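Coming up is one lone chain in structure tokens, specifically the form predicted on its own.
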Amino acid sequence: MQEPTFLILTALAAQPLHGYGVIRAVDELSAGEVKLRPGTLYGALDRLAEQGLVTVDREEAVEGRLRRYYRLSDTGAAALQVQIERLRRHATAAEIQLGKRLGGALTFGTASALTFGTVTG
């Protein structure tokens, strides 16, 4: 699963959102590192809907324009959970390998051993 897809599913995990709401949520979840453009988002939402990972929750007319809200389906929630577990395993493996490089100084779950000036390459 690509990072933007993971973040879109994550954005929809708590509640249904319309497109602009998803864009804002992804921006917030990624601390500004992932910027979705509307065309990219709606293409992704269409693909995710075809895969059964998201569904249209409802549509509202706002200022003469149709606003479509999307929600995470049960299948999407299961796929998101699988991806969370996969990423967690990979992060743990990376911490273990980095700890070996640093002589075991890395404390799991924190970056305390990576304080500037204390670790040299």
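What you are looking at is a predicted structure, and each value in this text was computed from that prediction instead of being measured. Rigid core here is just the name for the largest C-alpha set that superposes within 1.5 Å across the two forms. Residue numbers count along the first chain shown, from 1. Compared with the form predicted together with the DNA:
In a rigid-core overlay of the protein, residue 15 has its C-alpha displaced by under 2 Å between these two forms.
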Given for the second form:
Protein chains: 2
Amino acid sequence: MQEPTFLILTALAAQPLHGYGVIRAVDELSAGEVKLRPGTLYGALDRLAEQGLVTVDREEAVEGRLRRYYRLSDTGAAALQVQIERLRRHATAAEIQLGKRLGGALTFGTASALTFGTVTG
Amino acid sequence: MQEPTFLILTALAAQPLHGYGVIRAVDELSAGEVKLRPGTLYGALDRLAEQGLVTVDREEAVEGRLRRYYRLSDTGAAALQVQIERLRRHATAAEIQLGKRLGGALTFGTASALTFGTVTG
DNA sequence: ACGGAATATAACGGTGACCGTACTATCGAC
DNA sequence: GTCGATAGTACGGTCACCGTTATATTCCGT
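Return the form predicted together with the DNA of this protein as a structure block, the form predicted on its own having already been given.
Complete assembly follows, chain above in first position.
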């Protein structure tokens, strides 16, 4: 699962949103770092719906315009939880490896990772 | 940056490795979850070298066979640090969003994310 | 001595997620 | 009336990654 997909699931975790709402939520969640393009969003939404990670919550007709709300399914919430743990493990593992780094310019703050203790297993 | 690329940088953070050494290191770092294919590895290594994130450390001729060692550059270490922080932010943001989730099956343990405090900004 | 597994690197085509852009359409602001 | 924001659809392109194959050597068991 890639970053945009992960952030789409994250955006839908709190409450159902329609497409454009997801674009705004991801923008906010990532502090403006990730601006979803329509092509990325609707492609990902279709794939996630196919996989059962999101479902169509309802379709509202607002002034002649269709507004389709997507909801994170229980399966999707579980998948997101798995991804969260994956990211955490990778971040910790990388920080520990960086702490072992010799010869390079020492980056301050990385040593704090050592206080986490063992990571293997 | 995708997962395999991130793990290759992580593997090279502690010490220079040759191709096959990276494959084994990533396997260990991910607890057997990620098995790098040669195509993935050497493609990524070429791209990372082009971007200056890794450099060729040395080339050993071990009984006729070339063994090329790759090293994480200072730029690469900085890039890895940026990615680590990115993963941490996303993991925390997602956990907080999941904590707001209503109606779905409550996953025990997710509430602990709330103790982290604010995440926006 | 021979075959097979592990070590080690290179090269190929295929897939799919993502991007960029354009198009349609409504509404409010200027 | 045009611009920008909202809202969704469609399409072609790119690139990272994957699966596989090829090639060569070393180590081990038989």
